[in-house]
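Consider the single chain below, provided in structure tokens and representing the form predicted on its own.
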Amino acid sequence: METFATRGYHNASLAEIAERSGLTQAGVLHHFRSKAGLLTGVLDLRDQSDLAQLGEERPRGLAFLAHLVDTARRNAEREGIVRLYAVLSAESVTSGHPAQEYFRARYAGLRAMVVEAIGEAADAGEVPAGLDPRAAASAVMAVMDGLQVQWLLAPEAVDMAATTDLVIGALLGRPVPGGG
């Protein structure tokens, strides 16, 4: 994780990864078959840690939006994972990057969850009429990703949780219950 986070996929070497993990290059390739397979394994590990925080079932409606604020709060304690995500998600837009499909699917899945949560909140009368759930979901995701980059560059200047809470609250026209 640390090697991909600090060097990116293309500049990370299997030799360094093997050395840092106490294995030979052949040992790393025995478990992951390729550098791309290793990258996918690292990204899956990151997602598993996030999913473990959700428990058995994801929160619904405004509770899911509050969960996003909590995720931003937890991310402020996980610099390595935040750096890994920021570096690899940006790098994945390049042609032929092995994580491109992973990030496309991840963004589509997260967007769908946020759209669904906003729809659930709308059904409960908890969001303003006329709020476009897809646009709101894209805005929330853009804010969270952008905050991560800003925080990595100047952690003392950026409060990811407070800003995420502020933006979601502004979109909803009300504070996020349990968010701040």
Second form
There are 2 protein chains.
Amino acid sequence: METFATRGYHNASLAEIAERSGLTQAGVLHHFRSKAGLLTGVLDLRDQSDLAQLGEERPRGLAFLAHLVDTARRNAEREGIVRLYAVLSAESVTSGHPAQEYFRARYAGLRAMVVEAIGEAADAGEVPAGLDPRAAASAVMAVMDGLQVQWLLAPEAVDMAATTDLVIGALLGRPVPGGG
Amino acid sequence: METFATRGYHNASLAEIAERSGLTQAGVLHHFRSKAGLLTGVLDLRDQSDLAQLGEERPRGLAFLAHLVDTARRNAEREGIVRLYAVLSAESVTSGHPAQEYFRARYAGLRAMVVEAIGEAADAGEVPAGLDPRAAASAVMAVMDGLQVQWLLAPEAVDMAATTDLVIGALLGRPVPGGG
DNA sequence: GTCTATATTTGGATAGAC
DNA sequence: GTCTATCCAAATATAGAC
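Having seen the form predicted on its own, can you show the form predicted in complex with a further copy of the same chain?
So here's everything in the complex, that chain up top.
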């Protein structure tokens, strides 16, 4: 994980991964049939410990959106994870990238969850009437992703949690804090 | 540009770039002292034809934010450019990446421009009183960047211009279209 | 300014011993 | 399950002819 996060997929070498694992390069390839297989293994492992694992027991409605802000807050303490996903998700759009299908599915699944949560909030009358749930869902996800890149390049210039909260609040028509 | 956009920096090869340029690999390196030099050359060239070139003659206040929406709209017709920046900006956060300083400066400059535009709009009374200009600026940039990755992976699932407009409008307190 | 030729390094992957 | 040894391909970069 750390090597893919720090180097990206293509610039990561099995030699470095092996060294950090206390193995030889051949030893690593005994457990994964290829470098691409290792990457998907890393991504599958990661999946077991975060958002995608929420599944059917996720918070509902506004609580889910609040959970996204919490995730952004926790992410500020987990630079490695943030870097891994920020680098690999963008790299995955290059031709023939082994994680392309993974991220396509991840975004589709995540978008569906956010759309559903917004729909739940709308049913409870907590969302402006004309809001397009799909556009809003894409927007929330995009803000979180985009903030990560900015934050990785200049951590002191960006507050991921506060900014995510600002956008979600604005989309929901929440009055600006301290403002009119 | 096309090769770096399609492959990313590390996975792009001078051989491919040379072939697409009608040169040999040595011929390419006659004009650029290294692969890294070629990348910065591409980025500098690109800069002459878009946002960063706006400089002091940019639109002011809300007109600048409207210009960002226009940029998102035009980007939907320029997949190559979108891919180039989406891939390289994220890749640039990896250690030792040759475009890291370029993107750090680009984001800082862009953020300053958006902050200024929001300040102008605020002076004109067109912005909610409590809005944090720096957070809002980061948010707008982040939305645009994040949407690009989603759009590259699933173009039919994302409307970059409409979603950018949605977020800007929400931050400015504009009523939702068709809504209450 | 472009080429051929080549140096040099590094990459992923495989075979087979232990 | 881990190793050594090796293969083969590809990479960037340089030297020097034309």
